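Just one chain follows, in the form predicted alone, and it is written as C-alpha cells.
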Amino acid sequence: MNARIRGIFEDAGVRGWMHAVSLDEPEASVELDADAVVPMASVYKLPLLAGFCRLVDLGELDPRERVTLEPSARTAGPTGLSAFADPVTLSLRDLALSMATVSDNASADALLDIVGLRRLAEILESFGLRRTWVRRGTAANLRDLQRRTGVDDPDAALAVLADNDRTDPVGVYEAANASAASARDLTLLLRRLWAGELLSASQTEFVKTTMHRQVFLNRLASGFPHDGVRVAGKTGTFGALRHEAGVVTLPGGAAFAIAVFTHAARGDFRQPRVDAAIGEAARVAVDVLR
C-alpha cells in the first residue's frame, strides 16, 4: 500500500507524507512517513482552533467579545478580513470561523494574539500532541520569508517561491523555521476532537461544524465527489507545500481522519494535479480501511 500511496504522489511530481486512520477502528491505518514532522503552513488554524475552544471551555475567553481589526494592521491575504478595505469589528467565534472556512490570515493572527503561542503550547501538549508545534503564525511568516528573499513586499516575496527558474531561499521549508507537525499527531487530534475527548459538546460541535464549512473542496474532498460523503478538512499551502487535514465521513457514517502533507518540485501559484493527488491518496487509503 505504501508503493501505491508513495506512486500516486511521485506521478504528480511531489514528496508526500500521510497518515489515515478510522475513527472507529484506530489500530488500523494507512501511513507513509507519517511520523515525519513538516511545515504546516495555513493548517496551522486547526490546533489553533481547538485551543481557542479549549479556553472558551475553560472560561478563559467569551466567544462573544468583540474586536476591531483595522486595515493597517491586518495580516495580508486573499480571502477574508485580509481583503477587506475598512474597519472590521466581530466577535471572536467569527474569527474562528472566518480562519477555518475560508483560511482568513487577518483572523487567524489575531486569534492567535489573543490565545498566545505560550498558552496554545500548554493545550497542545494536554491534548497529547507531541510533535506538533504552532511557532509563528501567518505575518511572521511571510516576515521571515521577506527576510529570506530580499524583498519587501509579501507577494512579490510569494512570486519568488512560484518563481521555477530560482533557487528556493534557504531554509524556507524547514520545520524548524515554522509551524510544523506530523502527519500522526493531526489525525490524532482529529480522532480526539471527533471522540468529544478533548472539548465540551458545545465546542465539540463548532469545530465539526466549521470545518465542514471550509469552502475549499479541490484536496481531500476532490477523491470523493459523492452528494453522500461529508469532508470536513482544513487546507495549508505556502509556496510549494500544499496539505489539508480533515475527517471523511461515508453515507454509512464510517468516517476516516486523514492528514496528507506534500512537498512539490515546482512552485507554481496553481497546481491542480497536486490537489487531486492528495484527494486520490485520500480515496485509496478509505477503501483500504473501510
Second form
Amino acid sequence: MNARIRGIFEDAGVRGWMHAVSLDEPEASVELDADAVVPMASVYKLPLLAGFCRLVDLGELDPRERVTLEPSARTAGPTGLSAFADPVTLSLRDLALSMATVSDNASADALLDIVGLRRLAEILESFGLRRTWVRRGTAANLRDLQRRTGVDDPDAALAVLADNDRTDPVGVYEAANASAASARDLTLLLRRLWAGELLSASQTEFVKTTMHRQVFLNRLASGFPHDGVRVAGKTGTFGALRHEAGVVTLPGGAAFAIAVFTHAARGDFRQPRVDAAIGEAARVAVDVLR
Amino acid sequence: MITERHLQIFIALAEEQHFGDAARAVGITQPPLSQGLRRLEALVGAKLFERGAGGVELTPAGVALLPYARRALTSIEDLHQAAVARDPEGPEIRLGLAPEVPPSAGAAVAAACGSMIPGSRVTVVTAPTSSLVNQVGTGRLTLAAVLHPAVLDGLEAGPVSLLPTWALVPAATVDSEVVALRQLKGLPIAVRPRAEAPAARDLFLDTLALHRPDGGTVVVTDERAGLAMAAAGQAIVVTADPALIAPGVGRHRLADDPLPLRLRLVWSRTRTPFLRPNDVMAQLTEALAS
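Alternate state requested, the form predicted together with the partner chain (shown: the form predicted alone):
The next block holds the full complex; its first chain is the one shown before.
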C-alpha cells in the first residue's frame, strides 16, 4: 500500500506524509511517515478553529461579539478580509467562518490574537495532541520569510520561493520554528471532533458545517468526483508546501479522517498535479479502508 | 572533555546567531546542539551566549574564548587533513552524474573533486536523477549532479546552476542562428523518460507547452538517440552540451533561453568526506557551470 502512495507522490514530484483512518474502526489506517512533524501552513487554522470553539463552550469567548478590523492592521493574503479595501466589523464566529472556508489570513490572525498562543497550546494539549504546535500565525510566518529572503514585501518574498531558478533560503520549510503537526495528530483531532468528544453538540456542528463549506475542492475532494461523497477539509499552502486535512464521508455514511502533507520539488504558485496527487492518495487510502 | 563537536557548535552559533541555522551548519538537529552548548558551558565554567530578541548573542566570556575555539578547531582539521594525505589508498569520492550533464561539465566536476582531497580516488557513474538522489541518500555515492527541481528528501543541496541550451534541428528547417521556441514547428522534441525526474521533466514540458502548443514530444533513451533522430529529420533535440553535433543537424540558440538545464549538486550531510562541504560544493558548482 505504501508503495502505491509513495508512487503517487513520486510521480507528482513531491515528498509526502500521510495518515488516513476510518472514524468507526480507528485501528485500520493508511500511513506514510505519519509521525513526522511538518510545517502546517494554513492547516493551523483547523486547530485554531477547534480551540476557538472550545473557548466558546467554556464561556470565555462570545461567538457573537463584534470586532472591527482596520485595513492597515490586517494580514496580507489572497482571500477574505485580507483582500478587502475598507474596515470590516463582524462577529467572532464569522471571523472563524471566513478563516476556515476561504483560508482568510486576516481573519485567522485576528482570531489567533483573541484566542492567544498560550491558551491555544493548553487547549490542544487537553485535546490529546502531542505533536501539534501552533507557534505563530500567518503574519509572523510571512515576517520570518521576509527575514530569511531579505525581501521587504511579502509577495516578493513568496516569489523567491516560487522561482525554480533559485535555491530556497535556508530554514523556510523547517518545522522547528513554525506552526507544525504530524499527520497522525491531525487525524486524531478530526476523529475526536467528529465523535463529539471535544466540543459541545452545537460547537461540533459549527466545526463540521464550516469545514464542509470550504471552497477549495482541488485537493482532497478532487479524488472523489462524485457529489454523493462529502468532503470537509482545511487546506494549507505556503511556498512549495501543499496540504489538506479533512474528513471524507461516503454515501453509506462511512467516514475517514485524512491528513496529507506534501512538499513539492517545484516552487510554482500553481501546481495542479500536486493538488490532484493529494486527492488521488486520499482516494487510494479510502478504497483500502472502506 | 571538550570535543571537536563542542567547538563546531560554539563557532557555528557565534557565526549563525540562530539555533536552527547553527544546527544545520554543524549537521545535527537542535536538541543535541543545545545539549552540546550546555555541556561546553559547564566545561569552561562560563555562559557563552545570551538569547536576544532576534537570536543568540555572544556574552563577553564567549567573545573572549571564541578565538581559542577557532584555533583549536583549525588544528584538529589540520590533523584530519594530514592523516588523509598519509593514507596511500586515499579516500574514495564517488560522483554521480545525471545523463543531462554535458560531458565537459561532468569532467570538470570530477577533476575538481580530485583536487579537493589530495590523494583521493574519484569514481564516476551516470544514472537518472531519481536513482542518483537515492544512491546519495543511502551512501553509495558521495555526491551527485542532478536535475533541479527534484525531491531531495533531506539531502544537502548546493545552489541551482543554469546551463544554456541549444536546439539541434534538422538542417534546412530553420536558417537563423537564434530561433524562438514557437518557430520550431512540425517536429517533436526529443525528451528522456519522465519517471527519471518527474518534477524537472514536468517543468520542461510545461514550459514547452506554453511556448510551443503543438509539435509534441518523442521519448528517447539518450541524447545519442535524439541526435540520430534529428539527423534523420525526425526530431528536435534540446541540449546543454556545447559539443553535440552531427552532419545535417543545425545548432541554434533559443531566444531568451526558455529551457535552461537546471543542475544542482547534492550530498548527504552526515556522509561527506569533505571537512567544509559548503566551501567544496561552492567550488564544484563553479566547475559545473563554467
